[in-house]
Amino acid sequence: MSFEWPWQYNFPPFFTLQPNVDTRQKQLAAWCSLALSYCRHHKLYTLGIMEVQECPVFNHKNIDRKLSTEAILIVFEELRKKGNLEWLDKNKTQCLVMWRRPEEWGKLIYQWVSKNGMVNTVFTLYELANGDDTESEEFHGLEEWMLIRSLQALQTDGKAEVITMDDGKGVKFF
């Protein structure tokens, strides 16, 4: 399944922010849609600035137009403000992308858990993100810092407890 690109993209004023407030905001938010919905569809989950301007999400080579770096760290800075970025380090050059919140991620694998009849059941997080049984879930290939993070918020609720095995890092769900 190819991304499908928002009539936005092919449109050139689109690389350049404009500069009329509530124009403004709406291109924002529209970035901040297109670039979600790119790192979904790739399961991008980290991004760097620097390869992040080649990204054809930021670069369309077909109208010759590319978002300045500068306009780039507004977006970012935007998904900053919704919660779904985080940046890495204090100089802006990576960041970490959650086109869902860990929240979400966790009603998924909690869901699929309870679906399956897997209550009261440990996990190795391996197991979980990348084993045979959640090839067809959402879920699977989900990066463990985002894995983590998502049976953390499960912990919060009460419905899952992060433990430490000795191969590493599991979960149990109750």
Second form
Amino acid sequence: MSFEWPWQYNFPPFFTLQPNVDTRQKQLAAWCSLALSYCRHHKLYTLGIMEVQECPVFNHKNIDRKLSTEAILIVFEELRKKGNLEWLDKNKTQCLVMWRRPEEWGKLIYQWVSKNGMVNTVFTLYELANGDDTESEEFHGLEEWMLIRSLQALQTDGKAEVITMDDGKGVKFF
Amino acid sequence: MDRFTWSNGLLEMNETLVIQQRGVKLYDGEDKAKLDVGIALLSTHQLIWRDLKNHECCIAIPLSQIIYFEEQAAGIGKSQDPILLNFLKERLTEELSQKRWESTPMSQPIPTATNSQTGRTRAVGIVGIERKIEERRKETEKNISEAFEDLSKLMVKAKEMVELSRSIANKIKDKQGDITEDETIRFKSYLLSMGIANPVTRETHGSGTHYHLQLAKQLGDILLAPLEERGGMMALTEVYCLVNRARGMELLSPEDLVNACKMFESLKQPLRLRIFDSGVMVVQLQSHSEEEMISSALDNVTDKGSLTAEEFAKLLGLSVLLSKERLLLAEKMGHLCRDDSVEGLRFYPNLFNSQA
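Cool, the form predicted on its own is there; where's the form predicted in complex with its partner chain?
Every component of the complex follows; first up is the chain already shown.
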């Protein structure tokens, strides 16, 4: 399934940071949602600032418009404030993109677990993310760092516990 | 004769031709040289003689080497025009005294003058430079003192003018009934345009002066028609040009114009002075409705898809400055949004607001 671009993507002003505050709010909201849905579609979990500038999302060659680096950082800051992005370094060159927040992943995983009556069972992380049983699930293929965070979120909620085993980590659901 | 050198007869960059004289014969001492009929050219740097028959034959002597010259009675037959010869002699004297070649040296090195101080050829050069510096200093001093002469004369005149205006203003005050208010205003404005502060009122700015009030009333009358023509709005600079062009003689200063315009509202004139965020000042009709302007601007932009300030100006017959202000205002109110790229600044309808 090919990615569907929103109408703003073909609207040249979308690529200029708007001075009018209200307009800018709407603009940034649209950018955040576009960035996240693009990452979700392509299953991107980390982004580097350098590559991002050339990425079709921010550089629309067809209409010859691109978002300035300054504006990209502002969009990323918005994402960070909403909890969808985390910087990996102080210089802001690499970041983690959470187009679904850990809490949301945790909820999905727990739903699957309880739906299949597997509460009180122990899973290895590998089983959860890459096992055959979970192949049709959205969280299948989830990168480990994200999986751990999701489970930690469930742990905070008292719904799971992360355990360390001989050959890795595992989780028990309650 | 031995100081003449062969030359191509062409003048250097800094050299100018002063005068030329035809039918000149060159004599070396008492003997007639092999150079017969030719043209003598006097330039700022050298004296050139060119053979008329054989143009390639051309010799020159740098003026710096001419120590002395004298006029000799023309030879037998008076083949030379005495008037012209005189003229040549005068010019040569002048060139020698001005020594213009010293201030603009030629590119070829002039062999140093072989005068009695043969042993100190270098010193001549330095003395020449020193002389040049001294001359320049004297020239500058002369200029400055001349300029100040005029200035002190001007100051004396100005003082007289101020005294005169003061006395007249007092007379006006005394004989209130004789001179009409209008004329007083005109007289004061005349003085003001000459740069002499109005001697009667102490305030030169601020919103209290009678002069500004009167001026505001005048402007209210003058500007109505032009404003209507221009769609109800004019930049203050346009007003300034218009009013001063119409007045011709008693010109307004920018400060006076601004102060007068500020009084429109208090005088209940149908005009307003308006200042945009960017600092641009305009005079507009009170009946001018900004909302109408904005909504019509939005219609225009929507119609064309997008507009730059220049395109909008052309469409409406407004100046680019005012059209940009209107677009910016529409953007501020959220009706338009901008597209800023290497292609320029364009305004689009604000679809962020209107579309989900």
